[in-house]
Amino acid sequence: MPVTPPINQSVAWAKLRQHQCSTRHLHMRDLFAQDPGRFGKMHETFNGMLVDFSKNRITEDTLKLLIELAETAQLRDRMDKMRRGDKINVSENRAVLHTALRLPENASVRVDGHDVVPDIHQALGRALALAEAVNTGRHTGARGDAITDVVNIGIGGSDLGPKMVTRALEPYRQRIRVHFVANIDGSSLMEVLRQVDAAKTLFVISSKSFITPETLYNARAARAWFLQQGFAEHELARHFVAVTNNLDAAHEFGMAAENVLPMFDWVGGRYSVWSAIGLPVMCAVGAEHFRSFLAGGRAMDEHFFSTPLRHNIPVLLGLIGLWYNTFYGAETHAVIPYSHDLRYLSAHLQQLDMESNGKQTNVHGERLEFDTGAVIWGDEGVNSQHAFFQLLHQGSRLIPCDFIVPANSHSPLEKQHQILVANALAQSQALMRGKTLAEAYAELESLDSHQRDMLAPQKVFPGNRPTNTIMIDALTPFNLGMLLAMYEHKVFVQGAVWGINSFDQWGVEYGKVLAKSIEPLLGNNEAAAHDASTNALIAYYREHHEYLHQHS
């Protein structure tokens, strides 16, 4: 079967290269001045969400050429293959069906001839029922106490997604306090254990394989702590549940069969919050709000799969991001939610995007000759304005940004929310407009000429810094579902156009393999057979770890 040439050898790619060269001098300030209707042409609305992409270094011709590139990459065909369950994760021979997790019960998607939708809803029903039993007090601890705290032990997608969603939906929390432990650093677990009562705590161990070292060590430590509180082995079953594919390992750990919830091979960890991995979210907000979260994701799926590319929100965001990453050489992309409840969104999107598209070879194993995934980073606004915005405004690097702004707040402090929104809108305007030398001089007219000559250049802002502003009516479960699904599809769009497999993560595994060979050497005096630096670090650790142990 012939291999499709890499996308950078296409006519569409060459046309975009030429277009970038001929338009890179354009300034957004001028584009807005020349076209008062620019915003009207360059924004989309959908179900209480507004996406303003007018503050970008693009013209309508840019969008046409980007869409031509997407069509050359057969984006629509790749979207259809994902939706119907084709095995587009070619390196692991798996379907990619996180979208199926959001489907209604009357839908149908087949993998190897088997309809997976009934399996999805059976697993979802079991997870929601367990969460409801915990929330209502029907599921008690071993000695009859109502559960007050849930401790989720997982890492990667089994931690970042559920933690982000749980914290984002804090205004909807019913009764249960939810804690998250991911880091194998013992301080992470002990910090949580000091806050909970063993008799009233449920531990959720989330691991697809149930052999992930970080999760398993933390789970064993939590198990040992629980037994040290005076509980017996047979009482573990009321306090420990698992979300895993490895049912035998979970049962061996001490889980009751009814408390082991399944995962699916065709869902990657970073896409799994919609599944039983979302059990901590379900415990926090209840079944109704979790189903609303799923409905929001499903609504964005329908928009993505059915809307023409020119008006397709994830497609537009993906292509505009690709424009900067690959054609402008912008290496990073900042995500800045103007919402305290969304403070963990950037961390979740780091894994979603960088683990998916941090690749240097295409699906055929050929080395790519262009940049792919951006470095995703960010923090909540307005805190970040007093931290890294100086670099965004006056630094030498081009850093595209997404601003995410809820129009309404759950907080009763309305004036503070108004100030928050004003800051978000002002920052996107300032990044677009900039400040000229003449404007800086005019601001300093009260100073003498020497002071003005010295200070004015320092007050110049180049502007022309791109932003997308994503405004949602409010941070509800439904809108959060739309927002997350939007970013999932954006990542897919970019990977599909670049021609990479966004659904494996071999780079995550290599360091873990090496760690297994190093860890035993840290506790004995055997000769280390690694490189000189690693051997020296092992020796230094041995010496100083023993010293601290002897003198503690």
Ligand code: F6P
The other form holds:
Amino acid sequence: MPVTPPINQSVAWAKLRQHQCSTRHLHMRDLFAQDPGRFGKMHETFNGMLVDFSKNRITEDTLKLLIELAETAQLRDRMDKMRRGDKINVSENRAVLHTALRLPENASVRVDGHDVVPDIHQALGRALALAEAVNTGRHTGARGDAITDVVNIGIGGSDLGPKMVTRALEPYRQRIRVHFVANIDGSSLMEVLRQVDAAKTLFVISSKSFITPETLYNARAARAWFLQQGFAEHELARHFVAVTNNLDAAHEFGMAAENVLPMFDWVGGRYSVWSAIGLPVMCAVGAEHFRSFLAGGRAMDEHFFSTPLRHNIPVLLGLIGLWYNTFYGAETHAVIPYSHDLRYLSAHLQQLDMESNGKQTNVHGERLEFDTGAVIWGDEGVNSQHAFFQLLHQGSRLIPCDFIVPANSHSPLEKQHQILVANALAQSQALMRGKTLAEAYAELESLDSHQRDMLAPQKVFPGNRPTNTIMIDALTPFNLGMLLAMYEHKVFVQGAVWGINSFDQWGVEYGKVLAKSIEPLLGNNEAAAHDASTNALIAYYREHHEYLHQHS
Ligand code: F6P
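Requested next: the structure of the form predicted together with this ligand (the form predicted alone having been shown above).
So here's everything in the complex, that chain up top.
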């Protein structure tokens, strides 16, 4: 198959490289001063969402060149291939159909000739029915108690997505308390078991592969704990369900078929919260709100698949992010939700983005000669202002940020919400305009000249630090669905332009294999035949592990 040349050998790439050289001296403060209509041309609205990308180091020409790059990469064609179920995850020979999870029942998408939409809605129906039964008390524990607590045992996409969405929709939670156990560190499970009553708890073992050690160890420990609470083996079925693509492994674990909810191999873990992996969300907020969340995702899908690139929100965010990452050498991208309920968003986006685009070879296995996936990080605003905003404002690095701002809060504290929003807008403005030395001097006129000479340079803010501000009217299930699908498609856009497969994750396998050879050495005194560092660390553990137990 003729291999298209890597994107960095394209004319569009060369033009962008040149464009960066000729525009990098421009300051946003001047761009706004020269063009009062700048915001008007550099924002998009969709279903009540406002995406303001005017505070970026771009001009109309930048956008034109970025879109030319996307067209060179045949982005639209790759989007169509994903949507219709082509096996674009070439290394695993799989389709990529998290978008199909959001389709209505009357839609149709074929994988190997088989229409998967009926399967999707059958699985969704089962999950929603179980959630409703738990929520209404119809699904009782083995002794007849209504369930009060759901414990999700899973990791990666079987944890981060459900946890982010469940916590983001806390204002919509009905009666079930939902807990998340992920780490194989026993503290994670023990912390939760101390809080729940076995008679009233449902454990959800979430694992697409059902071979993930962390999840299986925690599931076995939870099961042992449950039996230690005085329950018999035959009573487990009322308290343990599984969500997996590997029905055989779940059965081998002891799960009855009727307690196993299916998911699909053409949905990546980090894209799976829309499937039965979202069961904890359904138990928390109920079927109606979960369906609204799906509808928001579908609305963004329709926008993404039908809107011209210049007005396509995920395409714009993807290309602008690529502009900094690849042409300015910005290595990270911060996501700052000005919303306590969205405090887990950055952690979820870390897996979504970095496990998708943290790669150095393209789909053909060729090594890429340019930077790809950014390091995604962030925390809730305004807390972040008291943690790392100093570096964002006066540090030496270019760190593009997304600010996510709900116009309405679910809390009754109106004034506090107004202050929160004011901070988001002010920080974005300060990062854009900065503060000149002359402005800093002017603020210090009460000081003598020596003090002013010393202090003024410390109060200079270079500015020209880009932010996208994404405002939604409120953090509703629908808007959360739009927001999450927006980020999924942003990741797709960047991977498509770079020419990488955003849907496999071979990089997570190697460490697991090495762990298997090291772990036994931590429990015996056999000679360790690893590198000197690993051998020494094993020796230290052997000595101190015994020590800790003897002296704790
Ligand atoms: O981190 C590797 C990974 O395979 C992720 O892609 C996945 O979300 C996670 O582990 C958990 O996998 P599973 O759902 O199969 O247990």
